[in-house]
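Let's start with one chain on its own, the form predicted alone, as C-alpha cells.
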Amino acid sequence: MKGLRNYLDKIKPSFEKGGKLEKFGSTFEAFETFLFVPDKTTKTGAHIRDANDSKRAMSVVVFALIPALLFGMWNVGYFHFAATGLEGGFIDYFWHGFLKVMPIVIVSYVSGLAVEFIFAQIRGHEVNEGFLVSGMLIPLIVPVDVPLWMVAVATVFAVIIGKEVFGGTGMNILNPALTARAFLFFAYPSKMSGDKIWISDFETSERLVDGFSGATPLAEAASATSPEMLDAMHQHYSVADMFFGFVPGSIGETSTLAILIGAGILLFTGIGNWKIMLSVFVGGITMGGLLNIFATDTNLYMSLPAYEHLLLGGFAFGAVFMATDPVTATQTETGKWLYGFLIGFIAILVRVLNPAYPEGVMLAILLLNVFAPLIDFYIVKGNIRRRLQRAKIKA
C-alpha cells in the first residue's frame, strides 16, 4: 500500500489545478479518497475530525449487503435447478446464479458511476460517493431476469432524475435504487410482475418441471380466492422458508436471516438508525394486526398472520436498507420513529387492499421520503412552541 501510495502522490499534481490533467482531477480524487482516507484538514471554525468519512460509511452499508447478495445468488440458483429439473449441488447453485446475478450488478456500476463521472467532471466537483451503496442495492431488488439493458436505462434515470437533478448525494429527496425500482416497475410492468420473472432462464428453457409456476408466496397470498388456496402457499412454502429465504423473489430480498444480519453489522457499526428499523416492523405488525381482525372472506388476504408480512416481498430489506437511507430519512429523532412507523403501516395497508400492486413497501418508502422534511418541519416546530410555553411560565 505504501508503493501504491507513493506513486498516487508522483502523479497527483497533474491532476491539481494548472496541471495537465487538471480536468479530469475529480475523477482522480474519488480513486485516491476511495483507497485512503483524505489528508485534508479544515482551517477555520469548529468541525468534527474523524477518519470515518462518507466513502468508509457508504463501504459498510455495502458490506453489510453481502450476505444478501451472497445467499440471493445461491437462491437463483437453486430454483433454477428446481425448476427445470437438473440435478445440482452447493456449488453449482451459486455458480449458476453468480453468472446471472454479476452482470447486473457490473452493468449497474459502471451506468451509475458513468453519469456520477459525467456530472463531477462537468460541475468541476469531487465525484459522489452515495452511489457505492445505491449501485449495489439496485441488483439487489429487481428480478433476476430482468434484461440488462433495462438495469442500465433505469440506473441512469434514477442518477440524474432521482438525485443529480436535486444537486447531487446529500440533497435528494428520494432514495435513487428505489427510483429506478419504480422507473423499471411502470416501464416495463411486464419485467417486474407475475410468476415468470422469479426464475431465471424459465420462459427461455425448454426443459421445465411440471406444475412448476416459480409464483412467489407473496403472489400467492394475494391471489388466494379460499381458505384452501391460502393454505396450499403455506404447505408451498413454511414460515421456515420464508425466513431463511428459500422462495422465490428479488435477488437480495428472500432471506430475512441474511437480512438481518446486514442489519446487526449497520448497527454494530454504527451506521444503520435502529429507531427506523424497528418502527417500520412495529407498524408492518399494528397494520397486519388491524387487518386480522377485520378480516373478510372477500379479502383472504387480510387474514395472513401479522408476522408473516414481516417476512415476505420486499419489507425487511426496505426496513432495513431502503427506509434507514440518511439523505431520504427524516433527521429528527421522534421523527423517525413516527417516518418507520408510517412506511410500515402504509406498506401492509398498499400490500393488502390493493389488489393491482401486492407488494407496497417501495410506494410505502417513496411515498415517506417526499413527506420527511414536513414531518421534521413539525417535530421542530412543535419543540420550539413547548420550549417557548416553558420560558413563559418560568418569566
The other form holds:
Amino acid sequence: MKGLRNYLDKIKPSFEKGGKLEKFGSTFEAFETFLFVPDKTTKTGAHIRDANDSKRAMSVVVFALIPALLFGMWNVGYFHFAATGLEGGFIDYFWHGFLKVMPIVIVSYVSGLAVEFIFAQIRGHEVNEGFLVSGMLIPLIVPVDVPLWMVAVATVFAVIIGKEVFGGTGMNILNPALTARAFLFFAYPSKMSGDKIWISDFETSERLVDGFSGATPLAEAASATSPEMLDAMHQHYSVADMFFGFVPGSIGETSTLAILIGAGILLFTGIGNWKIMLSVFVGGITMGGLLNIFATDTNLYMSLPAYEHLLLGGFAFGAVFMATDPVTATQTETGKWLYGFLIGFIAILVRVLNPAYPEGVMLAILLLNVFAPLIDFYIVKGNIRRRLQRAKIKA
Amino acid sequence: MSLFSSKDLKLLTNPLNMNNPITIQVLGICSALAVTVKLEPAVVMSVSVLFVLALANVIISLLRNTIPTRIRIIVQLVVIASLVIVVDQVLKAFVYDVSKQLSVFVGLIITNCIIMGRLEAFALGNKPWPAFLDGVGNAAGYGVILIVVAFFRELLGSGTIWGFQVIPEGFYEMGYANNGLMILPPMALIVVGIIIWIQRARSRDLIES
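Let's see the other form, the form predicted in complex with its partner chain, since the form predicted alone is already up.
Below: every chain and molecule of the assembly, starting with the one above.
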C-alpha cells in the first residue's frame, strides 16, 4: 500500500497542470481516487462533510452484487450440466459458469469505461464513478448466451445515450444498466427472450437431455393453458428452487437469497434505501393479489400465487439494485414510497397481462425513472402549499 | 447579372445548416420518424415535399396581395392540398410500391408544419422568386436530415441500402445481427438527436446561453 502511494505521489506532478501528461489528468485522477480516499477538502463556505464519497458508495454496491454474481456463475454451470446430461461437481459447475460470465463482465467494464474515459478527456472533467456499478449490473441482467459484441454495443449505447448526453453521472434520467438491457431487448429480441438462451451452449449443444426445455419458470407460467401446465411448472421448480435460485434466468437474477444478502449489505451500510425496496415488494404483492382475486380460466397466469411473482424473474434484483439507484429514483421521502409501489405494481401488471413482454420489471423501472421528477415536483409543491397554509393560520 | 444575389443564396443555404427546419426549428419531426425506416421512401418523401413547398410558396407569394388576411389559412390549405393530391396521384401512377409504403404520410404532407410555417412566415411577405428559393432551401434542409437518418436506419436496421444488401453474408454467419431497435420509431428520434448534438458541437453559436 505504502509503495503504491509513493509511486502515485512520484508520478503525480506530470499529470498536474503544466505537466507533460496534463491531457490524461482526469484518467490519473480517476485511478488515484479509486485506490485511495482523496485528501481534498472544500476551502470555502460551510459544507456538510462525509468521509463517504461516491466512489466508496459505488464500491459497496459492487460488493453487495458479489453474492448474486458468484451464485449466477454456479447456476450457469449447474444448468449447463443438467441440460447436456454431463456429470459434474460443484467445482465443475462453478468453473464452467466462471468461464462464461467473466468475459461478459470484462467486455461490459472495458467498453463502458472506455467511453467514460474518452468523454472525460474531451470534456475535461473527472472520470465519473457511476459506471463502476453499471458495469457490474449489465452482466447480471443479461442471459448467459448473449454475444459479447452485443454487450459491448449496448453498453456503449447506454453510457452515451443514457448518461453522457444528459451530462454524465448524477444527471441521467434513466438507469444506464437498464438502458443497456432495454436496448438489447428491443434491438436483438431473439438473443434476449425465448426458451433457448438462458442456458449456456443450449442452442449449439448436440447432446441434450430429452425433454429438457430450457424455458424459465416465467415463460412456462405465461404459456400455461391448463391448470395441469401450471402444476407442471411447479413440479419443475418448487418455491424453494425459486427462492434459492435453482431456476434458469438472467445471470444474476435467479437467486432471491443471494440478492437478499446483497440487500442486507446495502441496508446495513445505509447506501440502499429501504423504503424503495420495501414498497416495490408491497406493490408487487398487491398487484399479484389483485390478479389472484380476478383470475379467470382464460388467463391462468393470473392465478399464479402472488408471493411467487416476487421470487421469479428479475423482480427481487430490480427492487434491490435497480429501483434504489439514487440518481434515477425519486428524491423526496414520500415520493420513494409511491415510486417503489408503482414499480412493483406495474412490473407484475406488464408481466401477467401483456403477452408481448414475459418480464415487466425492466419496463416498469424505466417508466418510473421517467416519472420520478414529476412525482418529486408534486410532492414538493404539496409541501410548500401545506406550509403556506400553516403560516396563514398563525398570522 | 447573376441569377442569385447573395441574399438569395442565403435563402437557399441557410435552411441546410444554421436554420435547418428539423434540427433547429424542430418542425416536421412526425414524418421524419415515420418514413425513414428505408432510404427509398425517405428520398421520395423529400422530393415530394420539395415539389409541394416550392410551388406552394410561389403560388401564395403571387396571391399574397389578394388573399384576405382573415381567411389566409384556408387559402393556404387549399393550395397545399391541391399540390399534395397531384403528388399523390403521380406517386401512385409511377412508383406504386413506394406510394404504398408511404401510405398516409403523403396525404399528411398537408399538415407538415414546415410547409405552413414557410407560407406564413415567408411567402406571404415576399416576391415569388425569393419565395421559391426559400421553399427549395427549406425542403432541401428537411430532405437532407431525412436521407441521413434513413441511411443509418436502413444500414443498421436492415443491413441494406436502397434495398440492396451491403452487409456481407459472412458477417451474419459470424454472428452479426441487424439491430431491431433501428426499425422502431424511437431510434429515429435518437438518431435525429445525435445529429442535433453533432451540429451544435460543431457550431457553438447555436447553443442557447
